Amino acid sequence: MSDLGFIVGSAFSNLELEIMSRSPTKTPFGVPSSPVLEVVIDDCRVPCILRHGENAQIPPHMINYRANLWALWEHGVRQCLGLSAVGTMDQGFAPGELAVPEQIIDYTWGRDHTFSDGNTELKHVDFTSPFDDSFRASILEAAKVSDCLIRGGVYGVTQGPRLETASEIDRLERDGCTMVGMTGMPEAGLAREIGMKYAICAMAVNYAAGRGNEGASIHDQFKQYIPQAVQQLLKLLSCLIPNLYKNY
């Protein structure tokens, strides 16, 4: 076994992963989005949680991020890879490609974003670099070995569940964002607070509002580009996961 785990977003069904077991879990912060599922990738068993639930019905602002991270921690996860679908606003990051962002900007509100509830030790975690450098390096090395093109960038986290307006995307781009999603925070911050190494592998599945493929709706783009993105992701994971298990 390794200490690797996943939090998987809306593309889980497209990954077609074999589920070996389900472990229903209750935490001090409530029930996680799904049981802790043990999935198989290249003969390696990896615990994961489905961020939006097994029926993909939980909207981004109602996800119990604290319970999700806590449940994985209790199942031995110390390195967590967040798998997320994003819209791209960077000309160098095309739909169907992958990115491992270096930075994140949080535009969300009203989410439980800390384990500190007044009854536990108050932690002011250093969040200068929101993603673990060594874990990111492992992912980038696996991408190189597997000849999988992977980008960097800045992940802008919006509230959802609605998609953004073109003017909102203009604002995010002025702020320095290169991709947009709805679930990177508070997930990344909570992982840092609990002491878990965390990184995001983002799959670009559409152009952000007002960008790129003007003739196709964002939902049509998702259907068009998700197979390519999933193919790239599985190619990456097939190299990353056995290597992490070997070095554990």
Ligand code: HPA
Second form
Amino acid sequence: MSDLGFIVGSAFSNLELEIMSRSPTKTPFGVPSSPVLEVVIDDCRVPCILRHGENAQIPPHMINYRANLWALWEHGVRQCLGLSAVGTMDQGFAPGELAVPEQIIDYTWGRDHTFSDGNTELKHVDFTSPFDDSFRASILEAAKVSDCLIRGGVYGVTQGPRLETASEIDRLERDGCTMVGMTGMPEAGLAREIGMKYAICAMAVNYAAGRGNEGASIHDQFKQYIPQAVQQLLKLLSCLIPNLYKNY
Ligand code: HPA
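The form predicted in complex with hypoxanthine, contrasted with the form predicted alone above:
Following is the full complex, with the preceding chain placed first.
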């Protein structure tokens, strides 16, 4: 075992993970999106939670992010990789490619975004760098070794479940976002609160609304680009996971 765990987005259903065990878990914050599944990747057993549920039925604004993080923590996870599909508005980050963003901007609202309940000592967690630098460095190193192209960038988190308007994407871009997804927050913030190292491996599955020039609908782009991005991801993971286990 290592202390690595995953939160897996719905676009990754074709990773076809081999499940060794499933531990249904209740937390003080309710039930997580799925049992904690122990999956085998490159002969390593890794606990993971399916962010949108086992039938991919939970929309981004209804995910119990607190229960997901808590359940993984209780399973010994201290380093969590969030696998997330995003739309891209960065000309250097094409659909089908991967990124480990270094920054995040939160546009979500109304989600249970903190473990702070007014009954414990008030703590303002430092979130200057929302992702763990050493964990990001391990991912970038694995990308180099596995000859996998991987970008950085700024992840804008929108509320969903609808996709954005072209003007909303213009605004995100003016703010400095280079990619857009719906689940990076409060996941990253909660991981920081609980003391878990956290990073996102984002896979671009479409050009953000109003971007790209192929005239393909966003849903057609999902179909076109997800398999390519998943191939990249598998290549990356088969280097990253054994490295993390070896160094544990
Ligand atoms: N917007 C928001 N979330 C997403 C997108 C998008 O274009 N693609 C995948 N997740």
